[in-house]
Amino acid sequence: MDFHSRIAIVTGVGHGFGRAICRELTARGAIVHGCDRNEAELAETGALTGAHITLVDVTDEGAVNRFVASVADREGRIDILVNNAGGVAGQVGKPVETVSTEEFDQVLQVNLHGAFYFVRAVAPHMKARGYGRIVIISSGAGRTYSLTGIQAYASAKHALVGLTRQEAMELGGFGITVNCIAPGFVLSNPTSIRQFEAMGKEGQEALVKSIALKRLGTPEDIAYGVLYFASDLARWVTGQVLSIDGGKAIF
């Protein structure tokens, strides 16, 4: 997988999935320009992996374009976009009828609005060359339900799966691809290291044991199936929803 001269925008690269995803690429040659809102950790990925950082907001459409408009003006084209920006933007779970709107709303806009504002940005930048790859981080929850219990998160990741499939299906005519990854439980970021604290001993085991290879995934096991779509190899693969959890899903 050589992504040699390729460029590459990955949101939410400030730990966790997006950190790895950043330093796979640009192990391998690619010129990553990598946005998120927190600016410490945003640093300390620059520092770690090589990537040109930016402080940027995913929810804030206006930010999302310039940021875009800015990358194209320097490198001259975008080949590869990662949607991974995400969260449960600090909620935890409960019951449905004490869920505001505000709340519901602010998990969308992190998780599905962010998304859809990179598509559409980077959208006439890669049909302008015939060539584009776009890989979208969902979730486990986008395919079942969500551990967390919070019914925004369950359906923002369902609906990064449905984007996914209309944008194939609108952008393979100008030989852009885009595919969606469904991660398992990985210790990735502070929400999910809380999560699996909570869950005491018998429920951090009773996890483990669901799962087909017995171990909680890494951040570089969701990286290295970014690493697929983005290349060349999945020249002929669009549309696609790819469970990277261990074999917890399928069985």
Ligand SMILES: NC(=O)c1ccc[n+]([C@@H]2O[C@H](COP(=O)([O-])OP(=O)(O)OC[C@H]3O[C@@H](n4cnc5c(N)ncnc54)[C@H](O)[C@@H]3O)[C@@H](O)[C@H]2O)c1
Given for the second form:
Amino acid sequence: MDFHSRIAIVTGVGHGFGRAICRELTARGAIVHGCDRNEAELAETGALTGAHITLVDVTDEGAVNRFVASVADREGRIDILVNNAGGVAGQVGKPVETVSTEEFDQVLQVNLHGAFYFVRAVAPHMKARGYGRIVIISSGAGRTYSLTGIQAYASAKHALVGLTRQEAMELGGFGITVNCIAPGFVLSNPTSIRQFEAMGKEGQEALVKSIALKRLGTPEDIAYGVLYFASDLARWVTGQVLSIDGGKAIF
Ligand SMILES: NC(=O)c1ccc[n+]([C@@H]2O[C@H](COP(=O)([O-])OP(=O)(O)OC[C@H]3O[C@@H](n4cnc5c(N)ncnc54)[C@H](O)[C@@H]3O)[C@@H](O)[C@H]2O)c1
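Form predicted on its own already given; the form predicted in complex with the ligand follows:
Below is the whole assembly, all chains and molecules, this chain first.
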């Protein structure tokens, strides 16, 4: 796949999937503008991948708008948006009756509102050129339930599937595709690593056994799906949700 002359924005590039997506896109010629709210990890991604980096909190709509406008000003266009920033905002699963409104809202803000702010900001630029590729990172939790037990996380990731389908219908006539990836369990962030450790040896073996391909995924496994949706090979594919999970959600 060749991304020469393509301008891409990738969110949440500090580590894990976001960093791998930056690496795979820049390696194939794309000019990537990545953002994150973790300054040190962001700088490391810039150094490792050659992506341009900007400190942005995706829950701050003004900051998102300024970032997107600055990329459009500098590059003259935006071809690709990969909405990857998300996660559990440091929370752990607990009984629903003990979850505060603020906690619920915080997870929605990062995963759902952040994605909405970015889609809203890039849409006029993509429409103006009649071309765009939007890829949204949901989760297996957006198709079934979350292993974390966090109600807001499953809710937000389901909502991202809705956002994908709605925007695919809305933007398709402008040459813009909108697709979604639902990753399985990957040891790419402190939360999933902690969760895996807490499973103990037996739990870990059971998890791997439940995966058709008998291994956990890597950030690159997720990035390769992003490359497909972002490429011209996927020119007649929109509104789709692709599970990349080693065959866990096989139906
Ligand atoms: N790792 C998994 O097992 C898994 C599975 C399914 C889905 N996902 C999703 O994939 C995406 C990437 O996950 P990951 O495991 O690579 O790392 P992650 O969940 O830790 O988050 C990715 C990045 O988002 C950044 N981020 C968080 N809040 C932000 C904010 N408000 N503004 C800007 N940046 C912010 C973090 O600093 C981090 O670098 C997330 O959306 C996550 O929910 C992960």
